[in-house]
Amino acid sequence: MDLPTEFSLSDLLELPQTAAASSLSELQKLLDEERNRCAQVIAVSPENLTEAQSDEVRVRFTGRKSPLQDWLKSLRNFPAEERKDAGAKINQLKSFLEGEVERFVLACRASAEKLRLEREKVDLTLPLPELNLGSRHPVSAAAQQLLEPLRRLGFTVIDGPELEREFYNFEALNIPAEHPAREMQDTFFVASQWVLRTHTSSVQAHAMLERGVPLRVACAGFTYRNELDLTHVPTFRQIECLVVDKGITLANMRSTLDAFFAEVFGRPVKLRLRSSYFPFTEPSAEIDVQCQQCFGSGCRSCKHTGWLEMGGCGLVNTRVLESCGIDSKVYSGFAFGMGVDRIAMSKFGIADLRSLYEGDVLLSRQLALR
């Protein structure tokens, strides 16, 4: 049915004068009229309808104010023995109208889009303009680059909860209640016995209790502390590694660290272990890597020391092994952990850690090119 572009649908879309029925024969007559009216409308060529008019068709036949709704409500007026058949006939017509109208509306939209392209004279054979697809956040990129060498070194990457019980975050790691070591971490307490984990070391306790020994695992995830300065932020990522087996010594730990950081930075780097204290390792040390911005001469990023602290390490404290059900006379182990954010600072030459979390798109784009 070809009609002028500016034709009116008022006649075809006029609602039936009698929208209700009280018997099966009356209902059948109304349903047949509605089916015929819909057939007349969808016979109109889609090129003759605007998008607004096609939407008007959809609302008229399948909307909440369509006659279908009135007929469904009028079923209560039917004799009990006819209601089932009447409802089936209405639903059958409803399915037919919905399918036909949907195809018709899609055809109208496709026709309108074709006309728009012809008007604008768009050449579909031309290449698309350059898309701004974005890139990984520098910290996310650094985390992926840290996990790959760990996998090659034989570590299994695991995950753990960020909302943690105090037992796993403190007690299982040789930090009992009221222990002075808790003062080292300004913790976000959520509820009684629940904290936002202050380190990924809590995953060590989960792994030893759930997986047993021998064990070689790595965990990367977010940790939370109330800290904010050039090299600290309240929410930061850590990577924690744990090895437990027979005959593990400091020599195994040092060789693993040397191999790991050489792969991370793409070349051998100067590494030093500085004696320190961690409740869950004994002996313990801080891991320092020569500053990759000044290479030891001193700059703002390394606080003019020539070294950048990456994390901590040490042999697993025997009390931690015993609290996790491991015989410390048979097994020993080492653990090391580091802040992914610090690694990203060193890899990308960033002086202020806070700049990674200020949402500067230009910074992310610049770093993505390196």
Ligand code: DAH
The other form holds:
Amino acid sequence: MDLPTEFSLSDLLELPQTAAASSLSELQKLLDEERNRCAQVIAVSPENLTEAQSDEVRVRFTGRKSPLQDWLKSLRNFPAEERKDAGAKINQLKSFLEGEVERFVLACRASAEKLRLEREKVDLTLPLPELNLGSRHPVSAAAQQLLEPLRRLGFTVIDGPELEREFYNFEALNIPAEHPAREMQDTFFVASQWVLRTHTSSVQAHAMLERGVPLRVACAGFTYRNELDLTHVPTFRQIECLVVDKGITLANMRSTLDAFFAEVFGRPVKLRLRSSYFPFTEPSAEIDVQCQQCFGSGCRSCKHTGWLEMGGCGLVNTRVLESCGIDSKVYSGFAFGMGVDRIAMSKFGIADLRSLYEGDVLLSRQLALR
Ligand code: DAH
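What I would like now is the form predicted in complex with this ligand, since the data block earlier showed the form predicted on its own; can you produce it?
Following is the full complex, with the preceding chain placed first.
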């Protein structure tokens, strides 16, 4: 039943005029009226009542405001032989009303809930609030950018463990236990035979032993050393390349480096290979790139040398090839490795490497834009 416009709940909930009865017939009339009133109220469609109003209905017919309790009390004015009958009639109506009203109140609640959900309905055509997405850390971004030209040069990008066996980090790379080259890196020893890799060169040993020849692989990843100052942090990233095939020479290495750095800097850059020592390469060299700030004339960022040191390279030491199961009479190779953080520093013009690792979101966001 829809509510008539002039409907007033309070009219329907009004208490009966006669609050007491003294005979069975009088009582029967009161009970019938009460039942009718209730029937009228719960015939109203639940969606026409608020939850508060449905509460009023409950209080009026089954709670505090119900006259049933008074009527039960008035039974003492009844002739003794009618009392039992009268009491039974009242209780009968009571349980009837309780059942009906309970059902009605639940229906009111359900329809109020339905209404609320409808009002809150999601409008799929509304524009989304702006999402606050983060960005890659500048050094992670730099690492990925460095791998791109290598992919184009035909390198397969691989991964290796950061928690590494001493064998892969040292022995396989021609750095036996008592070798002074172990002094070059302040290693985190984690457990017997286990280290946090000090360089990504350990991935070279994995690649040779697990993939075999010919090989053209690159990897970028975290490396760990116990050091901390303006230009060193204990956790840093390196990028590593390895090529092993028949007839590989320094000329292949040089042309790969030239092509790689040209792509990294977006134009051909001057490279200088400076003779050096690494146990895993022979001959070995440091890779210097001409300073892109002063183009060789000397400035603060290249410490007035005109060159920036990028990493190391060389022809893979035959001992390394042999200890990784490769016949060094048939195969030769070259490798190079460098610090991604260093490249990011020179790319972003950062003076203190540590500022990259202070978790400063503003700095990261600013660098990500470049
Ligand atoms: N692993 C060396 C370092 O951490 C860098 C390096 C030098 C890597 C020469 C190479 C290489 O692959 O051939 O200092």
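Take the two forms, superpose them, and find the largest set of C-alpha atoms that agree within 1.5 Å; that set is the rigid core. Just so you know, these numbers come straight off a predicted model, no measurement behind them. Residue numbers count along the first chain shown, from 1.
Asker: How about R319 - superposed on the rigid core, does its CA move between these two forms by 2 Å or more?
Answerer: No, the C-alpha moves less than 2 Å.
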